[in-house]
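Listed next as structure tokens is one chain, alone, in the form predicted on its own.
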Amino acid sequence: MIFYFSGVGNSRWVAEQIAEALDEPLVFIPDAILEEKSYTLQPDERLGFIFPTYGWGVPTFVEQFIARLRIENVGYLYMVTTCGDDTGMTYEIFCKDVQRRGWTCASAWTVQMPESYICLPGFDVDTPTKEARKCQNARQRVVDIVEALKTRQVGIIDTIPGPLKWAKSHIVRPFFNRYLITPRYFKATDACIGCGKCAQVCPYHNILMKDKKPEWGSDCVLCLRCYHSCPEHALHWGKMTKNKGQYLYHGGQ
């Protein structure tokens, strides 16, 4: 079984490839939260968590989901995280999250994918050439991960911590989670045509259309699906996203 979250489609693509190759069920974390189901794994069934790196760590909503997940017969457990650049200490943070449940992370991987975070200075989407290269490399990367998972390999820590990993995950990440995971800076410009696409794609159903304009609720996880999906590029997060690009996973074609 694989539990996953994805905003722009990077982690969804990785999760779908692995689930299909291993013939295992795939569950979208927001759906699992809404349904409040209990799960029982089959004998020898793997348990995977696939998600994007948030502020050089595990997204807080994924951590909360792990803490509350009702599941039995957990054996072989693994993590795959996606990122645009590097992951800091995401692996170590994830290990602590599952250890609190009495579980052990057997192996962990990172798949570098096109950049989608654009809410800080210096962050923007990748060039088309760089995007295509990352997608091409990711295909082989996922093939290698699948081969390791088929034989339930243990002790693989194939992540991309990058430089200054402790500072990024233990100094920048708390600031990121406290002050930057917020919908308060979202706004629709006059270019908005009131199509409602942003509300349709929000994974947490956090956007409502009022007088043909989007309004964001309090359940935003800043996945930026709304921003990247807007056909008129009419949504912005304060001034940080001005003149920046949009990206949704489309296979790197």
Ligand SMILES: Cc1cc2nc3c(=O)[nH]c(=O)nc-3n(C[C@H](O)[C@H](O)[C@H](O)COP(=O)(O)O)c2cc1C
Given for the second form:
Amino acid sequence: MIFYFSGVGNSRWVAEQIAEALDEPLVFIPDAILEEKSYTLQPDERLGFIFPTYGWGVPTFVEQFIARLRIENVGYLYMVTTCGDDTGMTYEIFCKDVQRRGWTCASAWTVQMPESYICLPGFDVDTPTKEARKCQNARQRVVDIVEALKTRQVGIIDTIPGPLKWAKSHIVRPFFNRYLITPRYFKATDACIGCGKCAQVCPYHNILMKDKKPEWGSDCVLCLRCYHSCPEHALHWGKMTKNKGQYLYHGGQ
Ligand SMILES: Cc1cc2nc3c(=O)[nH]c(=O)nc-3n(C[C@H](O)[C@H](O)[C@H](O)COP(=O)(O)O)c2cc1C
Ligand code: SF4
Ligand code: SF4
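Show the other one: the form predicted together with the ligand, since we just had the form predicted on its own.
Next comes the full complex, this chain leading.
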């Protein structure tokens, strides 16, 4: 069984590839939260968590999901995180999250994919060339991950911590989560045509259309799917996204 989250489609693509190759069920974390179901794994069934790296760590809503998940028969457990650049200490943070449940992470991988974060100066989507290269590399990487998972490899820590990993995950991350994971600055500009696409695509149903304009509730994880999906590029996060690009996973072709 694979539990996954994805904002702009990178982690969804990885999760779908792995689920298909291993013939295992795939569950979208926001759906699982809504359904409040309990799960029982088959004997020898693998348990995977696949999610994007946020602020050099496991997204806090994924951590909360792991803490509350009702599941029996947990054995072989792994994580795959996608990122634009590097993951800091996401692996170590994930290990602690699952250890609190009495579980052990057997193996972990990072798949570098096109950038989705655009809410700070210096962060923007990748150029088409870089995007294509990352998607091309990701295809081979997923093949390798599937091979390792088929034989339930233990002890693989194939992640991309990057430089200054401790500072990023222990100093920047708390600040990032506290002040920057917020819908407070979202706004639709005059270019908005009231199509409602942003509301339709929000995985947390956090956007309501009022008088043909989107309004954001407080239940936002900053996945940025609304921003990247707007057909008029009319949705912005304060001034930070001015002149920034849009990206949704399409295979880099
Ligand atoms: C809120 C947020 C924080 C992010 N933080 C990081 C990060 O710390 N390191 C990184 O390399 N990429 C970071 N990214 C980029 C995403 O991890 C990357 O583009 C990922 O593949 C997106 O996956 P998704 O399509 O499944 O949402 C961040 C993206 C968002 C939206
Ligand atoms: S997707 Fe864009 S154009 Fe459509 S309602 Fe949302 S902000 Fe407006
Ligand atoms: S409001 Fe936008 S950024 Fe927030 S969860 Fe919904 S789609 Fe993601």
